[in-house]
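The chain below stands alone and is given as C-alpha cells, in the form predicted on its own.
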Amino acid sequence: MANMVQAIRLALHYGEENLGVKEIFGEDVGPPLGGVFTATQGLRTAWNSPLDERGIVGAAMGLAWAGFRPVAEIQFVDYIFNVIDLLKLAANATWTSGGRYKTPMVVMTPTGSGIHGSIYHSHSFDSIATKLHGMKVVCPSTPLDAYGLMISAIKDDNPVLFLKPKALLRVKGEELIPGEPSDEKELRSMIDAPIGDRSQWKPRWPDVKEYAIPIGQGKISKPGADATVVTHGRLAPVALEVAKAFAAAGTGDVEVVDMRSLVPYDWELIKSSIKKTGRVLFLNEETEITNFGEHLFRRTVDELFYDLKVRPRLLCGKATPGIGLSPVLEYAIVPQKTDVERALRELLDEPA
C-alpha cells in the first residue's frame, strides 16, 4: 500500500497526464530531491523556485489567472504566514470579480507536529485558513483521501489550500489508490528515488486512475452510537484507534467523524452523528483560543443544543507561542492518545 508522500505523488502525476497541470514548483521541489518529504519526486513538470515564499504564491496566482492550473508548494506551513496577504487576494479573486477570474490554483504544505521539529517545523495552520474565504481548505488523514482531494483540489476552478500532515506523510495506508500496484515493494521500486546519485533516475508510474473526493465531503472513520468523535489531519488515526480499543474494551461505542475538509465543511454528517449520540469531542491540534473547532463547537449548541446528552468538549493544542523541541513539551502542548482517552472517558461517562 502506498504511503500519503507516494499518494500525494502519484496524484500529481495524474493531474500531469491527465487534468492540465504544467507547472508544480517550490524550494526544493524539483529534481533532485523532490521536496522535503519528496511529494514531488520524478514528476516531469517540477522545478525549483528561489526560497521565497511570497514569490511561490504570488506566481501561482499569476499562473492561475493566465488559464494554467499550478501546484505550488510551501515546504513547510510555518513559512506561510509572511504569505497570507496574498492567499487573501486569492481567495477573494472570484468573489470580487463577479465570478470572471477563476483562480484554479493548488498551495500544499506539510502542517501540525509530531516530528519534534520544534518552534519553526510545528505550527498548525487550519484555523487561520478557515478565515480566507474564498480559498477551500482541505486535511486528509489517509493516503487514499489524499489522492482523491489532490484530484478535486487541482479540478477545481477555486483556490485550495492542501494541508499534508506532516507525521502522516510515511504511514502506509489500508486501501489500494486505483492502479496502484498491490505489492509496496514493487511500488517503491517505480516511483522512489534511490539514495545517492539520481541523476539518470527516472520513475516508473504505474497507470493510476481517476478517483476523485469531492471536497467538502467527510467519512464516517468508525460507526457508533454513545459518542461522536470530529476530527481531522493528524489527529483522526489517533482518535480511530482509541475508538477501536474502547470498543473492544466494552467501554463505549465512540464513532470517529473525519472531516477531510474544512472549507467547506460537511456540517450535514457531523450534526447526524451528534444528533444519533448526543455527545461529541471535537479533537484536533491547533492552539486552543480562536479555534476552528470552537466555531464547531459553537454551531452545535445553537443549533443541535436539545439534541445533547452533555455538554460538548474540545481537545486541542495548548496556547503556547510554538512547540517546544524536547519531547516532553511536544506531548504536553499538542493532544496525545492518553489525552483523547481521558477526554472521551470523561464524556462517556457523564450522566445524560
Second form
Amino acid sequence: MANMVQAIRLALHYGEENLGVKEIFGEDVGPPLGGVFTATQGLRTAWNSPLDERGIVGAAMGLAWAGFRPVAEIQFVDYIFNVIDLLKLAANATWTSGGRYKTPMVVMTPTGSGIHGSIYHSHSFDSIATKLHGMKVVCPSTPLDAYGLMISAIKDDNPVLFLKPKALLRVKGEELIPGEPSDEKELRSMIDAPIGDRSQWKPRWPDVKEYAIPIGQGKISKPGADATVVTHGRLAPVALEVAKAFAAAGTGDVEVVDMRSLVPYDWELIKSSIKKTGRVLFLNEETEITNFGEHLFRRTVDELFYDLKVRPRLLCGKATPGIGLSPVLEYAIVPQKTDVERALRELLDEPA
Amino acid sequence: MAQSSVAVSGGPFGTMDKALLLKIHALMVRARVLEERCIKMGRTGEGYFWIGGPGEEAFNVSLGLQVKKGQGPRYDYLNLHYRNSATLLAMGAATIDSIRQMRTVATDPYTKGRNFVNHYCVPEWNVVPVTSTIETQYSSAIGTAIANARTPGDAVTIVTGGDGGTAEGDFHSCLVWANRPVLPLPILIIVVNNHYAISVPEATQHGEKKISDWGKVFGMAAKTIDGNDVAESYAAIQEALAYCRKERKPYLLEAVCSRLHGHSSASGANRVNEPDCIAIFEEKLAAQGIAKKEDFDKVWTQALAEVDAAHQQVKKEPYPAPDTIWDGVYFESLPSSYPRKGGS
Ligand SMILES: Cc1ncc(C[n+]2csc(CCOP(=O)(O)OP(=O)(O)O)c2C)c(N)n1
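Switching forms now, from the form predicted on its own to the form predicted together with its partner chain, please provide the structure.
Up next: the whole complex, starting with the chain shown before.
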C-alpha cells in the first residue's frame, strides 16, 4: 500500500492530468529532490522556487486569482509564520471582493511533532490556521484520506491549507488508492526516484482514479458506545490504537472521530457521537492556550451540556515556547500514547 | 470642447495628439474632483477613513490609458495600491462607484461596503483586490506575472506602491522572482515616490540614492521619472510596457509624485503646498495653445456636476443588510453547521 507521501504524489499527478494543475512549486519541490519529504517527486509541473515563503504564497495567490489552480509547498509549517498575513489575504479575498474573486490555491505543509525535529521542525499550526477565516484547513491521517482530500483541495474554489502530519508521511496505508497497484514494491519501482543520479529517471504513473473526500466531512474510524475521542492528524492513529486495545481488553468501547477537516469541520458527526456516548475527549498536539480543541469544547458545552454524562476533556500540547529535542522533553510537551491511554481511562472511569 | 487628433509635434508633448491630451486632462480633473468629494464626505461623517491619489493623476491616468484591459491571463493584471483612483477612471470605472465605496453602501461594486475607499476589485479587468497591507501586492504580482508569462501573447502584470513600502520584503521578493534566470517575468514594477511614509521622510530611512537603483543589482531595465509631468509619465509608461510586452522581462519604474492631501484623513487630508500636476499640465496646454482657461473651466464644471449627481444618487442607496456578513466567507455558501452566533 502507498504511504502518505506517495498518496499525495499520486493525487498531485491526478491533478496535473485531470484537474488543471499546472504549477506545483516551493523550496526543493522540483527536480532533483522532489520535496524534502518527496511529495512532489517526478511530477511534470513541479518546480523549484527561490527560498522565499512570502514569494511562494504570493505567487500562489496571484496564480489563483488568474484562474490557475496552483499547489504551493511551505517546506515545514514551522516556516509559515512569516506569511500569516498573506494567508489571511488569500483567505479574505473572496469576502472582501464581495464574493467576486475565487482563490483556488492549495498550500501544503508538513506539520506537527514525532520526528525528533526539535524547536523548528515540530510545530503545529492548527489554532492559527483555523483563525484565517475563509481558508479551509484539512489534515489527513491515512494515505487514502490524504489522496482524497488533496483531490478535493485542488478542486476547491477557496484556498485550502493542507497539513501533512510529518510523523505519518512514511506510514503505509491499509486501503488501496483507486488504481494503485496492489504490490507495493511495484508501486515503489514506478514512482519513487532512484537513489543517486536520477537525471534520466522518469516515473511510470499508475492509472489512478478520481476519489474525492468532501472537505468538511470527518469519519468514524472506530465506532464505540462508551466515549468519544475527537482528533486528527498524527494523534488519530494513536487514538485508534488505544481504542482498539481497550476494546480487545474489554475495558471500554471508545468511538474515534477523525476530523480530517478542521475548518469547516463536521459538527454533525461530532455532535451525534457525543450525544450517543455522553463522554468526550478532544485530542490534538497544539499548545494549550487558545487551542483549536477549546472551540469544540466550548461548543460542546453550549449545545450538548445536558447530553454529557461527565465533564468533557482536552488533551493537547503544553504551552511551552517550543518542543525540546531530547525525547524526554518532546514527550513531556506533546501528548504520547500513554497520555491518551490515561486520558481515555479517566474519561471512561468517571462515574456519571 | 472641440477635439482633434492632430499630433502636436515637438514641444513638451512629443507625439501625443490633442485628443489624447484633452482626454488625459478631463480624466485627471474627474479624478481630482472625485477625491476631493470623498475627503469631504469623510469630514462630514458621510464616510469614514479616506486615503487616495490626489497628486498622482498625471502618472495614474497615463497608466490606466495604456492597460490592456480584460479578464484572464491574455490581459494585463493590476496589483494596485490605494492611490490609483485615476488609473481606474482612465480604465473606464465610474466615479459613482468610488462614492458608493466611500459611503459604505450595498451597491459598492468593489467590496459591498466592506472596505475603505480606493480599495478596488474588478475581476472583469484583472484588478485584483486592493488591500491596506502595505506591499503585499508585490508578492501577489509574482503570481499574476507567472500566469502572464505562461500564456502566449503580450499581456503583462502591473504593480504599484509607495516609496516607504519598498523597505518591506515583498518588494525584494518581487525583484528576485521577476529576475529568475529560469523564468523572467513580464512585470512593470512601479514605485510612486511621494517622499513620505505617513509622517516619515524618505530621506531619513532610505540610503538608496534612487529606488530604481535596485534594478542595477539585477541588470534590469529601470528608470526614475517626474510623475507630475503628463508627457514624461505617458512616454515612460509606454516605453516600459512595450519592453515588458515584447521582451517578457521586468521593468522597474519609479515615478516621483506629489502627495497633495497628506497621507490620509487620519492626518486631516488638508491640501499641502506641493506642485500640482493638473495646474502644471494646464499651464503647458495653454502655453502650447491647445486649450484655454475657459476650456479648463468647462471640464471642471462638468466633473463637479457629474460627481454631484452621483453623490445625490448614492445618498438614496441602502446600506448592506447585517446578514450579508456571511456572503463570500467561502465562494460557495456556508455549511449549515458553521458557527454563526458569535459565542454562546
Ligand atoms: C504592512 C503594513 N504596515 C504598516 C501599515 C500602516 N501604513 C499605512 S500606509 C503607510 C505608509 C506607506 O508609505 P508608502 O509606501 O511610501 O506609500 P504612500 O502611502 O506614501 O503612498 C503605513 C506605514 C500598513 N497599512 N501595512
